[in-house]
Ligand code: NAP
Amino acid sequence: MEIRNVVIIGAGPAGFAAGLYAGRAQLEPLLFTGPEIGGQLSLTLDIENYPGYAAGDAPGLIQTMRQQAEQFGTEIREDLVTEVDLDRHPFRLKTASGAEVGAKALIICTGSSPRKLNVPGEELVGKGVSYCATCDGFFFRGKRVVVVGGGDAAIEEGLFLTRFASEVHVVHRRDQLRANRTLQERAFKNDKMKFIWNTVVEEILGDPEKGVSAVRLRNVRTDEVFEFPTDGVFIFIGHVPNTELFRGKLEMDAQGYLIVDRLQRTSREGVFAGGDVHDHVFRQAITAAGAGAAAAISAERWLAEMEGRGYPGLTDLVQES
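In the form predicted alone, present the structure of this sequence as a single chain.
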C-alpha cells in the first residue's frame, strides 16, 4: 500500500492552501480533489474580495491555487475518497478508482454544499443564481433580487444585499420568519426589503446568455402560480457539511460540522480540518484558505513531534497492505 506523509481531501481554497503549505514543508502531500474542483468558488464566476487577486474571475483563482500547490510539490489526483479507517495508523483511505493509500497525517477540506431548491433554471449559477450574497451582491447594484429562505442566513444575506440592490424580495414558504428576533426587526424596518409569504419557487426563468429574468412562484395556500420579474435569485435554505464519510469517526456538532480546536485539530490525533467543513459562520474563500494553511502547519509540526518520539508508522514505511 502506498504511504504518504500528508493526504488532503478536498480541492477548494482550504485544500489547495493546505497543499501549498505542506508542499513547501517538503512533505510531498497527496491531494484528492473529490467530485468538484474549487469548492464553493465553483458556484460563482466572479470574485472581487480575495486579497491580492485583482483578475476577478473565480475559475482563474481556482486554477492559480492549483498551479501554486503543484509547483511546491503537491500531487493532485482527480479521485474521490470513499472510505476512511482512522482506527489504525497510518490512516487508510480507499477511493472510487480502487486505490488504497495510507496517510501519516490527514487534512480534511471537504467543505459544505448549499441546499438546493432542485427546480428548473437553478443551473443558471453565475448568471443570476447565487448562494453567496457576500460573493455576488456587488454585481446587483440597482437591481431587483429575490432571496429564498426565512432563517438567519437568508435575512442576514438579504440585509447585506440591500446595500446594492434596489429591492430585495424575500420568498418564504411560511407566514413568519424563522430568523432571530433582532434580525427580523432590522429586516422589517428596512424599506428595501419586501416579503412574499406562503410561497415557494417553482422555476427560475432565464437563459445562459441574458441571465435570470424572473421566477415562477406558487402560493402554498391557494396554489396560485405567478411570475415575478427579478434580476437575481439568492438561495439560502441552509448548507450541508460534507462530513458523511467521517460520521462516527470524528466529533461533530449537531449540524454535522467537524469540531476543531484553535490548531485545526479534530478529535482524532493526526487528523486536521480546514474550511467550510467546520466553519459555518464565515464561509469565505479567504477564511477557508487561512484555515487550510493553519491545518497544514499543525500537521507538519505534529509529524515532526511524532517522528522525534519514534511514533509507530512514522519513521518507516509500513509494509502491510
Given for the second form:
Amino acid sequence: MEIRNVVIIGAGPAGFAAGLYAGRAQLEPLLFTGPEIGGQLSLTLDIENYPGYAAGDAPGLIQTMRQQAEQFGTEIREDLVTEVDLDRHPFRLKTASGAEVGAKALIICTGSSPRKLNVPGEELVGKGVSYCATCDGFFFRGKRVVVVGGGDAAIEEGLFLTRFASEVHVVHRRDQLRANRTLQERAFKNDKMKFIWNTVVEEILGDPEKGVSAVRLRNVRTDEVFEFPTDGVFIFIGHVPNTELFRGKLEMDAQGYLIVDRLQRTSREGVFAGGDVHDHVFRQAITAAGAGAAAAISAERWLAEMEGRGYPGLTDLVQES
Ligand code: NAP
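Would you mind generating the form predicted together with the named molecule now that we have the form predicted alone?
After this comes the whole thing, all chains and molecules, with the earlier chain placed first.
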C-alpha cells in the first residue's frame, strides 16, 4: 500500500494552503480534491476581500492556489475519499476510484456545503433552484425570484439578485431577520426587495423541462397554505459541515463541526483540520487558508517529533509499517 507523510482531504482555500505549506516542508503531500475544486469559493465569481489578490475573480484565485501548491510538490488527485480508518497507523483511506492510501498525518479540509430545505422540488437545481446568486443570478434578468432565509447570506445574496431580477421576495420563517443591521437597512431601502414573514417553503413546483414555476408556502402562524409564482428559488439557510466520514471517529460539536484546538489538532493525535469543516464563525477564504496553513505547520512539527520515535502517542492504535 502507498504510504504518504501527509494526506490532505479537500481542495478549497484550506486544503490548498495546507498543500503549499506541507509541500514547502518537503513532505510531498497528497491532496484528494473531493467533489468540488475550490470548495465554497467555487460558488462565487468575485472575491474582493482576499488580501493580495486584487484581481478579484474567484476561479482565478482557486487556480492560482492550486498551481502554487503543485509547484511546491503537492500531488493533487481528483478523487473522493469514501472511507477513513483512524484506528490504525498509518491512517488508512479508501477512495471512490478504488485506491487505498496510508497517511502518517492527515489534514482534513473538507469544508461545508449549503444546507438543503429538504422539500419536494428541490431537485430542480439548475432549473430554477440555486444555492449561489453570484453563479446563477444572471439567468434571472427581469424575472421574479424567491430567496429563502433571513441571515447575512440570504440578504446579501438577495441584494445581489436585485441587479438582475425584477422582484426579490425573501421568505423567512420568523418576523425578524438574523442578518446584520447594515444589510437589513440596505434591504429595507431597496424597492425590489420584498418580505414574506413567518413563512416556510413546503414545495417547489415546476418540472425539469420548463423549470420552476412557483413555490407552495405556509404561514407558520396561521397555517394558511398558498402558491406563489416565481421563476427561481435561491436557498440560503446556512451550511452543514462535510464531516460524515468522521462521525464516531473524531469529536464534533452538536452541529457536526470538528472540534480542534489552537494548533488545529483534532481529538485523534496525528489528525489535523482547517477551514469551514471546524469554523462556523468566520467562514472566509482568508481565514480558511490561514487555518489550513496552520494545520500543515502543526502536522509537520508533529511528524518531525514522532519520526524515529515510533509514534509513542499512538500506542492504542494498530501500528503498521
Ligand atoms: P445563518 O446566519 O445561520 O442564517 C441562516 C438563516 O436561514 C436564518 O435566518 C435561519 O432562520 C434560516 N433557516 C435555517 N434553517 C432553515 C430552514 N430549515 N428553513 C427555513 N429557514 C431556515 O447562515 P448564513 O446566512 O449562511 O451565514 C453564515 C455565517 O456566515 C454567519 O456567521 C454570517 O454572519 C456569515 N456571513 C457573513 C456575511 C457578511 O458579513 N457579509 C455574508 C454571508 C455570510 P432563523 O433566523 O429563524 O434561525
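Residue numbers count along the first chain shown, from 1. If you superpose the two forms and keep the largest set of C-alpha atoms that fall within 1.5 Å, you have the rigid core. This is a predicted model, so every value here is computed, not measured.
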query	finding
Hinge (C-alphas switching from one rigid part to the other between these two forms) among 259, 238, 205, 83	238
Relative rigid-part rotation, degrees, compared between these two forms	44
